[in-house]
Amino acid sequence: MTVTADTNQHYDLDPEIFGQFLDPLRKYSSALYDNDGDSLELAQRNKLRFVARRLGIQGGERLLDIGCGWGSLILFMAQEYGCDTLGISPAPRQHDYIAAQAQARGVERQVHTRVGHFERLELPAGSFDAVTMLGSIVHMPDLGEVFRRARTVLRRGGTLYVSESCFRNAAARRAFDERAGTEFVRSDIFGWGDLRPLSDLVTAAEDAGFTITSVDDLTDHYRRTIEDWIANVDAAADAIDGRQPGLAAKLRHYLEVANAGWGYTTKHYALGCRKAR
């Protein structure tokens, strides 16, 4: 039996530690540079963008953000396509965050949070539009269960995204599953996480019964968003020491270990799926 705790130690940090480095929307995956001049905060926008058009979403839809983190999603939806957002984490402080970003940016009515785990929460079928799970996959240690409650709370025609860091197939998987680098991030961070190849979610998704709709490499988008991230630790290295005393260090540690490993035994993947029938 898997064993996790009940919310994840990385996202239960003080919410102003990851105001230091991440960009002003705190968007906490990979970005999306359209131009080699984009800033964090644009790619990122530009990444919202992307998964959108991956949604086919027109406007006004219900969608729920399996893993909301700091809100990015849910409150970018509600703002530029007057979507009827759910977002749902573990981890209590987000939830305030989100809460208060939502009232100062007028779509109180439109953006709302659960806190709790995707896999225990009691949702109506066919309720939602979309679902989206950015990064937040790898921390739900049942695969199979995961696509098939995404699938169930959607309507027939309805979609689905997940971007996620993958073993680069399942030999690295195999290789570097138990290396000290990959414990690190997975224990020393995280609490709890499990990198899959991209074949395990491609699997997972299609036992659950989702047709595969597209399919992005988005590895260098991701490599050059941890740089820029790294840049900002850097900057911010006494304020976020001042916060949590040695975590700057600590911090640039596994976000370098993170960027070592793209191309050679990591890759990142946004896998697009609809719900046919």
Second form
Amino acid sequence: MTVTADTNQHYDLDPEIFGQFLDPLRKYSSALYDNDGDSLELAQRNKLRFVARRLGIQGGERLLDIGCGWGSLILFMAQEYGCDTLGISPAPRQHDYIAAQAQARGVERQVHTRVGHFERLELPAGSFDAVTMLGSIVHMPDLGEVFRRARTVLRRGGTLYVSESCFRNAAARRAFDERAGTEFVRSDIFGWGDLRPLSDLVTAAEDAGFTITSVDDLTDHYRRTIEDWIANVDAAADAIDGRQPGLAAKLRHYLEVANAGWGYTTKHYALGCRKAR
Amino acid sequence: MSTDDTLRTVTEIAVAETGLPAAELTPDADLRAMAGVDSVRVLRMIARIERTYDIELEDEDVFGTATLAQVAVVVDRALRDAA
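Output the structure of the form predicted in complex with the partner chain; the preceding block shows the form predicted alone.
What follows is the whole complex; the chain from before opens it.
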């Protein structure tokens, strides 16, 4: 069966293109800079440890990553914390890449992936200790269904981490949702995406029955992450255009649009939740 | 600081962010109507102005100002408020 997704026009591009501007783990979401001198690679590792802390990961947990991208989180959690991981992504090309990486890192028994949409996959209830969604909920239309299903697959006491770029508030969403910059990112880059205010995510999490355990503002970290990506795109422009002519300029424009909006129209938040009364 | 000084600094920042010659960036030109100046450029310019003066402009000023003269006025007001 062929699985396609609107978002594949971006995420299912030649993986080598992303290798040109992301860190070596190819983590395509905000890093976390502890110090001024942190490299992109170190900051992405900082961020993955931060996610582990927010989830309460001690070692050996069963973890589900929804929208796993090139597998940076599941590979890291398997390697660093001995977690048993499952990654879900609708972009078929990412799965071969992850399988090869898992083999190379000796964690192929702990790293599994499935091609498809989380909303439609059959997953056993109560089977995970932790669920993560880093920058993927923006691509899922039904927030309520996503949080309900995430809660269903978690064991009692299990934890959920969602990080997402959000409109700064509901008024910013009303004012900017239809503007050219928003439309460019949504249509020309991703195919589909729906930026929401954090309040919508909190409401959906609460309505699904989650307890909110943390909210972190990662906006400044994402701004710096994107500055690092832009520098990498510039440095590798010839190689990127060699794989797809004109792509370097398109990527740069997308990243500049994203960075111009931080604080004015958009924020980047991390939301921690627990399946607990 | 007088509005003339502010306007000069704001114009220098606009030149740096848009790449347009200063001669085109007259005080009363509508920024958003100028070729090559989209909302992304305007927000980057505002961010740089805020960093330069260590101020935070109000949302209605950020999204409501159309000319450099108007930007200079709201910057002066923010500086007075901060004093």
